[in-house]
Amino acid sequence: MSATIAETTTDWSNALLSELETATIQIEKKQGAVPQWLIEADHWRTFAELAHKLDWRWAAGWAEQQAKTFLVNSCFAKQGEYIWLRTTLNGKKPQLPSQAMVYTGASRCERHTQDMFGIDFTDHPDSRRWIKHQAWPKNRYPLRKDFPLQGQPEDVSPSDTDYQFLRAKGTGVYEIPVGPVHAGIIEPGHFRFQAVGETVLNLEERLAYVHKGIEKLAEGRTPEQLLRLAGRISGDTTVAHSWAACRAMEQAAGINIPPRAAFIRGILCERERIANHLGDVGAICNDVGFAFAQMQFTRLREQWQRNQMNMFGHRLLMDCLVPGGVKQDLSNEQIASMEQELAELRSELDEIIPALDLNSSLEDRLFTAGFLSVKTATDFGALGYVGRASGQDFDVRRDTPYAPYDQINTKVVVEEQGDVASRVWVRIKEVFASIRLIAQMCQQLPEGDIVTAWQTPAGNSEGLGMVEGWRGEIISYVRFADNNTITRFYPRDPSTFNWLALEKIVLNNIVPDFPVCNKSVNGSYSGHDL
């Protein structure tokens, strides 16, 4: 199909199609919930260049192995519209031009694909191993079908001591290694600083120490089993990751969930957002010595999660979703109790927040610290509160609304100052917005069933699900085999991009401000490492 043929396109797609036609690039279109555009491998980078020229955002990238070929996918987004780009590679020597030469945010996804599948992205700006470390031999690729789930571990994995971090030289320049093992219960991640005096010149991250093999573990699972796995990708995002996986599976199966189930999913996801924002605001304040705020916000978060335990059976809301709906209904008494809970939280926040707003010493530590410009946030594809504090006016709930957000008014909080303080205030304002959303959902909660009977998808059915989690946009891809089991699952956590942004956020800050800069991003190690 020529690039000039478009059955259901918007102005944004038409503009991109016009650019492709001018460049004599042919595509084949496959209609679906997310339009799929098939393209020749030789034009892979050119497509990215044309999309970038028209301000499309690079949103995700993944691959999968078929009988004698590899399918490589990218997802692009603009103004709430998504395009799913796909190409096919020869299985013997898979090679593809790197889109990371155009979109910086594509870098680590391509490195992940390179490590897991052995696909060579030519001219990639960084060819170092990313996910593999030294756990597998050079020419073994864990997501290929011939690689066993249990792997082929040596008695002791070789140490990862030869990773070539960037070196800086000069008078007074020194290096600070931090991690991967940290104090307390934080997950492992390595940070390598170069500094002069107390000023950070460069930060480079080394992640993937908690790589769990999520994608490999998903193979052969039933929808219910996959959902349980998805809910454990990142424990603080169990609802949102489960919902994204559900949307992908339900799309592949061609089923619609009951309206009541959609509203309950929305309530659960907004509760998850509130719990994490409360915890983060307190932790950021604690990192600069304002213990009062940390104690108050921790108290509110603890009470919020205890109520979740009483109402839904789990403090973190794990396993509350099922394919086709939700596990548990809400009674009228529970709805009334939740409405009272919302009013009490709002009242508490109205008393506590002025203590933050009027505290000059807190202001001195947070304002101008950890600056992320609008341009850098755009270039890196920063998501959620990190992106919205730097002018990224995007939210899946509003821009690509799915039930129940297509039936309620979703306010998106955006600021442009781009510092730690902005990331704090975006969180606070999102808490208030989520309180209003939950109240709306409770008032508009429709009657009816809470689950739709599952329909086994045809073999090779696939789906792409998007959800706005508390950290930002989550994208999940699913393909089914012909026996109602999963043959490919890929979840993209917002931290994929936000970790990249952190490397720029800390530049020209003092070393002692790294903890608060880091906490203001609060990337998920587990969600990134898969």
Second form
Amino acid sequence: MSATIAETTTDWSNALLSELETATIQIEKKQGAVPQWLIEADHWRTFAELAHKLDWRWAAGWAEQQAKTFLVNSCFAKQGEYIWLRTTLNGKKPQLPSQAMVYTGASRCERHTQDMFGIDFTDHPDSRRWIKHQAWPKNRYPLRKDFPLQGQPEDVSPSDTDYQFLRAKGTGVYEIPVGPVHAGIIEPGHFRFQAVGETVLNLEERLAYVHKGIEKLAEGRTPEQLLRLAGRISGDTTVAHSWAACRAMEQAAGINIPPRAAFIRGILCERERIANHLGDVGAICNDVGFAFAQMQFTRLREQWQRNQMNMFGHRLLMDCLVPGGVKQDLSNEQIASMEQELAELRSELDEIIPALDLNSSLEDRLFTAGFLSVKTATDFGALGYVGRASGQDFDVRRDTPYAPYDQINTKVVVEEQGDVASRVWVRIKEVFASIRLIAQMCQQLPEGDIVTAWQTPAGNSEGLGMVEGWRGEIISYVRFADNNTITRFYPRDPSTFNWLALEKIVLNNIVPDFPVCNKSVNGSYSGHDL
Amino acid sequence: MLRLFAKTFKTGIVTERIKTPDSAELETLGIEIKRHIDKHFSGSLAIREVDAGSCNGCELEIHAMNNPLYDAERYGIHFVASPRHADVLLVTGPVSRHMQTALLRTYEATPSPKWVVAVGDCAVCGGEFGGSYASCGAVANVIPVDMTIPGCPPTPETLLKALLGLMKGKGK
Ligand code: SF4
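Having seen the form predicted alone, could you now give me the structure of the form predicted together with the partner chain?
Full complex below, order starting with the chain above.
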């Protein structure tokens, strides 16, 4: 089985290699957990064009400063195979062609790199600043090594009033600015609507209000300290982000975690998925006035979180992972009570879900609202349930299985309907799938240690960790200095792409349906803004 | 529809009793009240929540206060959509520099008398993020704070007790 996977996967790379050869583009290959391809900066965009032609997905992009140069990286994926593309730029005038002309999804990652490093993507379709508002001066770049963590902030950072939004003109067209402070209990960000009557003509997002300098704060941290930070990139995704950071660090250090630890990580991550899906399905129903579901689902979520407190010591499962394993073991009694808990949750859902399914007013509001076509989802590289409700048949757990998912049977829910209802149903089905996964993990939980002793990684060692979090694929990059401290950390949250998808999802919907459309995507502001 | 009612009846009332905490309990929870709600607010607290840079963890637990087990609204604690309707600003996160002006304006838009409650370690002392080129750190570095609730994030029970403690002080 694994041999056939290896063969087919090499086929994809080989096809790409032969395209590159025809185009006379030289590649230097470096072996590793994710193969690294080094390329001249001039060919940066051409590479993207060839990869796009062969249906590779653009999965991440980030940069790094070395002594006198900059390294720019992109990650491409196809059917579970990853390629890590890298080029080196001159430190004096760092510039290279943009991949965003080919892959729309690359747009904001490149603008992030531009703002944080001062790297110029020459033909970028939208060179407005993105992560930068007014917190630091124009020609200063926080992730350059000569930029101190404290910076030189003004007493009060002025608001970002001169950002140029796209404007619509015409009879009856009007503009609605929303945020950054929203009406509900949600994270801050700005939305600029152009509307006619009730219909949305255009939506533009202005994010980065909660930019906290996470990448800069990571520099100089020990593995344990990095993990505390990674667990707070997005509080709702604490397990998955910690896991991705762990996988990257463990790869760099060349250590394998004990099988039991991998299973416990799997249980934690599936629990996180269930908690978020329960909360969000309730909230989506509430956004269209169906309070029954909101009350039932928040009740289930609360019980679920209390059990997490009892079993793992934290309601949201923060700080449960450690470099090399997990912090805490599970006793046989805890396993038994978890199995009991799963059975109870399933029977509760068996009573609640039919009441949702048969409710015609709910159906009326959710079906056809917030449509995302398969094509747009593909263009943006939409991830997780947003992608999977629009035909993106992709899941790291199944396609690039890491322990424990390489030992259990992961089913992936895919639909093509692409509306709010579809995203809700994908998530409901994912709850049932995760219940089954946890049950399997409980049954197959191997005996043994829960942590492997940490080994100081050689200076300059790197790692790239992928994990399927509840919002979708997370990719984390780390590089170590020679004293067991981090010199570069970049976590790519799935929201990076899903936020882009939201701008399309709301088009031609009525303004009052924006909350439900937004909630059905539920992008992370904090995970995006870093 | 029948299924819906059947489930509602079967679930029954799940709301739990929460006693107003005394000062010893508040102290064990690490809650610090610098200024009590005054006597004009009897039994009702309109709250505007402001995420000034949090990781969203605190928001999840603030949300949980409204679930049927805690049901904060039975104590008159309710969340409003505008600072102009609010008595209390519940502020989370280290204040990101990009949110600094927005927080100041929200504070100005809240009618006096007003109280500011800093929720979570980040809001109380900067937490994991502290102060940097991107973050002002604690909420008190930006606007005056009347009460602090530590925790990463504080549990809904702690949050609810803290708010009850704040209200109980009325008239002192
Ligand atoms: S206190 Fe903890 S949960 Fe709250 S915003 Fe800070 S890191 Fe997130």
